[in-house]
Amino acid sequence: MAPVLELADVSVRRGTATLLDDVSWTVREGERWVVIGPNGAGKTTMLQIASTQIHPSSGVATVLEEVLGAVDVFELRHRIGYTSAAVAERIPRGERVLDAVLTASYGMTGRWREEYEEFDEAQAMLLLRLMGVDGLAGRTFGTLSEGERKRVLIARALMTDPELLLLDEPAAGLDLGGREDLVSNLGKLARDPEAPVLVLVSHHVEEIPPGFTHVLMLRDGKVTAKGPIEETLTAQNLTITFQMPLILEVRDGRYAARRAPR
């Protein structure tokens, strides 16, 4: 089975700074990956490559069997669902929630003169229902809470029926209730065999939904550990990644980390 995403010796440099340093990583069909590491580790840069927003400075990045630099990325992006704070900022605050999801079909962030079929509206409502926010369809995007916006953005990212879904810190800025609602919905998505391949970026192990299968750990642009989550997400690997002695606890498929007592 061909990889859905493959980075081979990929580096990203900006001036004298190295954001990713010789990273190799393969994501296959059916896998659900979480990318975790401290601030400045290179997590968002990696997702920008996976979403075709940027190209590597060196190495080879292959997304959905297409090599970046040898493909029209505008056609490729239609096959990728992507959520980030930057995407949220581009959606007009006066946009109706249903339209915020619908416009993903045209790769737009605001409705203009395009026409949609009844099927499109039904699909948008189905995705909003999947994320537990279908009751907000008539509201404007700017009136939503942060947690509601995050779930609407994921529904939007699913609108094109993507083969790869990339979520850049979807729980950032949420309170405890909002985080738990989001994690619950993402857990349902992760366990759905019809769902696309998932890659989720986070700083916190507490934000990893049940059903995720693999973990990639980064520090200073380099891979510190990668592999099946049950084998790889360990206190030892977290300690190396965050450069702090940490204790990891696992209960009912959820993780929690804290500093080891001195």
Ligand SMILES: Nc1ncnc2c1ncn2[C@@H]1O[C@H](COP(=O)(O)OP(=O)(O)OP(=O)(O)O)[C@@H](O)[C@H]1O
Given for the second form:
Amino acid sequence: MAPVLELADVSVRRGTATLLDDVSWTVREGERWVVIGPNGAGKTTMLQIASTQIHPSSGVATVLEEVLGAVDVFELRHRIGYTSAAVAERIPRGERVLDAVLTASYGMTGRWREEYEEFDEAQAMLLLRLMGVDGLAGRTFGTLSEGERKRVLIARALMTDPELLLLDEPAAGLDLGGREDLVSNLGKLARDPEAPVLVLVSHHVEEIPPGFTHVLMLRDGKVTAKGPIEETLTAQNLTITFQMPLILEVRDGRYAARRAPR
Ligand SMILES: Nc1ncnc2c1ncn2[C@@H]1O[C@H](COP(=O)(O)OP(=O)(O)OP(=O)(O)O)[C@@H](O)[C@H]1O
Ligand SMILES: [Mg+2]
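Show the other one: the form predicted in complex with this ligand, since we just had the form predicted on its own.
After this comes the whole thing, all chains and molecules, with the earlier chain placed first.
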């Protein structure tokens, strides 16, 4: 089967800066990937490529069997769900939560005279329920807490029934309970065979939901490790990626990391 996402020697350069440096990465049907790495490693840049927001400066990026640069990306974007801080900022504060999810069907933010089918409304409610926030459907987006917004954004990203779901730091800013709720929601999604291919960007191994199958580690725009999670998510690879001696603990499908004692 053709890969869902394939980067072949992809570099992204801006001025004299190299944001991604010869990154090669293949994501296949059914896989659930975590992308982990320190601040400034290039994680968001990589998701911007995967979500067709930017093109490589060199190398080839193939998303859902279409080569970026050779295809109308607006068609492709309907097949990709994407959440990030930038997406959250584009949602008007006064928009009703249900509409913030519904408008995703049209690849836009802000409800403005479009006619939505009843089916779409029912689907949006279903997704809000899946993320445990259906009670907030009538509220305005601006009144939600950080964690509630994050979950609404994931429901929104699922609205087009995407083949690829890209989540850029969905747990950032959440308290412990909020993070654990999100990890559990994402764990359910990861184990659902009907769910899209998942790529989750995170800084913290504690945020990796059970059921994720692969990990890619990034530092300074370069891949430091990639592969199946059991063999790739190791203290040694984390130590290289974060350039700090780290200890990794695994229990019940969850991970925890801390600095190794001197
Ligand atoms: N237009 C630009 N010109 C120069 N450097 C840039 C530009 N855009 C991004 N960068 C730099 O590229 C690097 C990678 O950025 P990116 O946002 O992909 O990192 P990240 O891994 O997502 O980091 P974080 O964990 O902080 O979100 C950063 O050092 C950033 O400052
Ligand atoms: Mg980022």
